[in-house]
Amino acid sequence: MSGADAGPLFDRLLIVGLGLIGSSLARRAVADPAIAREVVAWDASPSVRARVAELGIVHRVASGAAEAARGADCVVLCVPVGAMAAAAEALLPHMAPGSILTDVGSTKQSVIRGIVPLLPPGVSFVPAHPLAGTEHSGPDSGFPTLFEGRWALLTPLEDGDAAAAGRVARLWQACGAMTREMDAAHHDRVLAIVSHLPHLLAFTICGTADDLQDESRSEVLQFAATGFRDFTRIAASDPTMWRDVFLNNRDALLEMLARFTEDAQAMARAIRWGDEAFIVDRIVRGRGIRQSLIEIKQA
């Protein structure tokens, strides 16, 4: 943030849903002043109220939906994109005119599709989308560096508010992320193969090994290597999130969940029949895009 006589950017920023992404965002804003001057929680459920409230990690936790959206010029809905609707629904009637509502949520179709018949006239709404997390849920997960360096993806609406949008990209920006808009449809497309399709691929390699013979599956627990190890890592995230996001960009998922098959098939084929140059060139692409990310400091 910049100019400390331009005051912070928000009055009051609720953060709602305490989990990794909230507890981190939390945190950043009550160490940053510029970002706002209350930091105000609220979640669902009270085992998680209280856990804030020991941690400390925001100025207030909110007694209820209504007090808390009460007076809040920037809400962040942190729950798992199932729940969007209907958190937004308990919300949005207490929210004033002028104020901002946002999101955090892996699929921006359905989470659009959800909210903007519930806004009420002079509340803007910008989909957003920080690409940052880890394996671990819950308040004790966060930590205030979580978005350094990562994107944060806005999916503004055709008919909304700019100067709206500018404000969640500053947030961000003010996390340490780097922001780009695209549409909505795009972004869906481009998280089914970059997060979407790999959890899937994980949650079910680790299925498959769970499935075997009591004997196999425990020498595979034993002699993990770090391939494996790697999906156990991500496939140790939050079964709720996931659930949501795979129902909610089914169509993506789908088209990606296909393409890969396509792509396994003929990798199959390669190696039964002992194809060198097919099976070389894929471990090339794929030592390719590695250090591609490596470049773009995004590994």
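Coords for the form predicted together with a further copy of the same chain, given the form predicted alone:
Below you will find a single chain and nothing else.
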């Protein structure tokens, strides 16, 4: 690639929604002049806008959605997936032909369904999803290295603009991420098992523990170190974001949960009837998955 001397990737990068992901992208983009000449922030929440200005993590906080969109050649939607279409609707009428709209949502089919009907001619939409996060949220929680060594998945539209997809890929690569393209439906299935179902299980076991009688509940907290604690870390994530993810990846998530429930019931039956071989086989397979992760250095 010989574009390094051709100036920044974008002239004006607009980041919409300054939570963990948006504020991390902002911090990274302002630190790297190769990404954009100007990094602008817009958030529907006045208190988030005020905080972002206070933090000084962008070149400028926009004064309104229309103004924000007008001069941006790339707009990155970093809002919960349930708010993507509304955010796009407020911005798209003001975006110039040739500009790019992209997003960071954890579900891709629902975001595509919501945004594609709104697209004016000349604006390219590139659905994307950086696989990065922590259990923290809000503009204070971001940091510029969040995407380093992580995957950013792109699920370009079938009739989408390949050049626009390439520029979005370069944006995430500039943030330190590895990029890959895949089909949106496939993305949603893979994410259902690697991310959405684990979060659902983690939220659920916390609720189950919370329902125990008061005495046991306090001991659950006291003795959380052996297993339970790891679940609570996952369960500390943002409620609105996760509500939206669950509702927007419903079919894939419910299918994975159904498979999981069948498997858990099979394990329960093996425990009830003392089927040692079945139990050991399941445990050994769990270890095998862990070993594979260590081998591909993702552990």
